[in-house]
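Below you'll find only one chain, the form predicted on its own, shown as C-alpha cells.
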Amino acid sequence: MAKRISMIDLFAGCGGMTSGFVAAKGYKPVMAVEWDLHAAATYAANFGESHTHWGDISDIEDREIPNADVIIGGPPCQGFSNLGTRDVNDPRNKLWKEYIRFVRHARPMVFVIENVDRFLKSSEFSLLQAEVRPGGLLEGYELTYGLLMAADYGAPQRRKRTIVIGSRIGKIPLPEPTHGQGNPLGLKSWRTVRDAFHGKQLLDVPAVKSLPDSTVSVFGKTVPGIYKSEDLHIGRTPTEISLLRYAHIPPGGGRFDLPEELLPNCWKNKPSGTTDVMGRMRWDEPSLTIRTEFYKPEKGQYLHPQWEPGQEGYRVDRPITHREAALLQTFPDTYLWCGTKIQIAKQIGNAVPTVLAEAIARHLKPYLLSAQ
C-alpha cells in the first residue's frame, strides 16, 4: 500500500481544502492552525481536535512544526510587501514570513497556496517569485501559477481563485478543467444552482430562523454547535419593502430591474456600477461568487433563482440560506459547523470550493507518489 501523503493546513478556516484533499484519498493532516475560534472549531469537528491548532501561528516553534509532503493555505494578501526587507518587527510580514517559515521547517515537497484573482498583478506575488530565485527563502521550489475557476473543476459557481503550486520535486503543471460552459472539447458541462440543490429536500420557505440552541467545548472554550449541514436551512425576516423590491428580480436581475419608487437613495444616486447587487441567480447557471454576506441580496446576486413572470408566476422571494451557500460551495452533506450565524456565514465564505481543493490535490497525487 502506498504511504499516506502527509499535508498541513496553514490558515485553515473551517476546512474547505482541508475537505477536498480528504475526498481525493491519501491525504493524512497532520496539523492544522486557524486563529479564528469557531472556525477552528469547525476544522476540528469535521477533522479532529488533536492536529487542530487554534490561536497565533507564531505561537507554534520550530520544534513543534512537523515534517509534511504537502503544505496548503491561504495567507491574507497584505503584508507580503516588505518580505524582501526580513524586517522581522513589520507586522504586515508575519503571516506570509509565518507561512514560509512553515515551508522552510517542513519542507515539504509541495506547498499551494491560494489566494485572491488579484494576487497575481500585486507586488507581493512579485516579492513571492523573487523568493524562489537563487538565494530566496524558497530557494530550490519551482513556481507554477495561475487563476482557475471553481466551475472548471465541478463547482457550480463562477469563482476565481489564484493558485500558485510550489515544487522541490519538478515543475507541476496546474491541473486542466475538467468542466466547461457548453460542454467544449468533450468536458463535462459547468454545473448549476440547479444541480448543487437537486434532492436536498430544502424548502422553499425554511421551517427555522435560527440555529439550534447546542453548545460544545473545544479548545477549552465553548462555542454554538455542533450543527449538521441540514440545520443550515435557517430564515430570515425580510421588511415589507425588501419583499417588494425581490419580488420585482427576474433571474439574472439586479438592482435596475426595481422601479424609480423602489430604489433607495444610495441607488438612485448611482446609476452605474455595482451590477449584481440585489441579484437573483439563475438556476441552470452556475452561482456567481459566493462570499461572506451572501445572506444580503443588497450584496450581490444571492437572491433564490425561482422566479416564474406574471402575476400568478410562483417565486421564492428571499436570499440562499446557509444550508444553500454551503452547496454552492460544495462542503459534503456530512459537514459539520460550529460558530453563530454570521460567524458560519464567515466561514463558507471565506472557504475554497471543496471539489476545486479536491481537483488539486488529485492532480498533485501522482507527482508524490513517484516521489517518496
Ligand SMILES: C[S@@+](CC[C@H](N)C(=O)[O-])C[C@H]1O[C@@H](n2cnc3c(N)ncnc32)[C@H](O)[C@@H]1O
The other form holds:
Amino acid sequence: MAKRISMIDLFAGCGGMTSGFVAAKGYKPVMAVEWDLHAAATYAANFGESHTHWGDISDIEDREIPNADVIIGGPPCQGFSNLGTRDVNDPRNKLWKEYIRFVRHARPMVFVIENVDRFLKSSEFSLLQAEVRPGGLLEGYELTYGLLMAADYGAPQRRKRTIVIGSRIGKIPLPEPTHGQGNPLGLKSWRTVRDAFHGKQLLDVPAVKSLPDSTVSVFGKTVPGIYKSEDLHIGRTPTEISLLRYAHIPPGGGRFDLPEELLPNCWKNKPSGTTDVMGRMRWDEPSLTIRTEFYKPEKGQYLHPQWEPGQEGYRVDRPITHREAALLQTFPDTYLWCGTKIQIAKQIGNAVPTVLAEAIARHLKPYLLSAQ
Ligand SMILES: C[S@@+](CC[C@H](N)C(=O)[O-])C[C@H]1O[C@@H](n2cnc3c(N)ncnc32)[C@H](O)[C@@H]1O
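Switch from the form predicted on its own to the form predicted together with the ligand and give that structure.
Everything in the complex follows now, all chains and molecules, and the chain you saw is the first one.
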C-alpha cells in the first residue's frame, strides 16, 4: 500500500480544505491549527480532536511542529497595503512569519496557500516571493500561482481564489480546469445551484428557526453542537418590508429592481456599485461567492432562486439557509458542525469549496508519491 501523505492545515477554519484533501484519498492530517473555538470544534468533530490545536498559531513552539509532507492553508491578510515591504518584523506580517516558521520546521515537499483574489497584489505576497529567492527563508522552494475559479473545478459557485503552490520537489503547475461555462473544449459544464440542491430535502419554508438544543465538550470547553447538515436548514423571520423587497427581485436581479419607495436611504444615495446586493440566484447558473453573512440578502446575491412572476407565481422569498450555503460550498452531507448560527455561517463562508481543495489534492498526489 502506498505511504500516506501527511499534512498540516494552518488557519484550518472548519476544515473545508482538509475535507477536500481527505476526499482525494491518501492524505493523513497530522496537525491542524485554528484559534476560533467553534471552528476548531467543527474541524475536530470531522477529523478528530487529538491532532487539532485550538489556539493562536504563535503559541505553538518549534518543537511541537511535526514533520509533514504537505502544509495547506493561508494566513488571513491583514489589510492590503501594497507597500511591498520585506520586513518580517512588521506586525502585519506576523502571521506570514508564522506560516514560514511552520514550513521551515515541518519541511514539507509542498505547501499550498489559499487566499482572496487580491492577495497577488498584496505586500504579503511580495514577502513570500522574496523568501523563496536565494538566501531567503524558503530558499529551495519554487512557486506557482494564479487565480482559480471554483466553478472550473466542479463547485456550483463563481468564487475566485488565489492559489499558490510552493514546491521543493520541482515546480508544480496549477491544476487544469475540469469544468467550464457552456461546456468549452469538452470540459464538463459548470455545476449550477439546481445541481447543488437536487435530491436534497430542502423545504421552501424551513420547519425550524433555530439549531437543536445540544452541546458537546471539546478542548475542555462546552460548545453548541454537534449538528448534522440537515439541522442547518434554518428559517428566519424577515420583516414586512424585507418581504416586499424580495418579491420584486427576479433571478439574476438585485437592488436595482426595487421601486423607489422600497429603497433604503443608503442605496438611494448610492446609485451605482454593489450590484450583487439583494440579489436573487439563478437556478441554472452557479451562485456568486458565498460569504460569511449569506443569511442577509442585503449583503450579496443570497435570495433563493425560485421565482415565478404574476398573481399565481411561485416564489421562495427568503435567503438561502445554512444548509444550502454548505451545499454551494460543496461540503458533503455527512459533515458535522459546531457553534451558533452566526459562527457556523462564518465557518461556511470562510471555507475553501471542498471540491476545489480536492482537485488540488488529486493534482498534487502523483508529484508527492513519486518524490517520497
Ligand atoms: C479563511 S479562514 C480558513 C478557512 C479554511 N481554510 C477552510 O477551508 O475551511 C482563516 C482562519 O484563520 C483563523 N486564524 C486567524 N488568525 C489566527 C491565528 N493567529 N492563529 C490561529 N488561527 C487563526 C481564523 O479564525 C479563520 O478561521
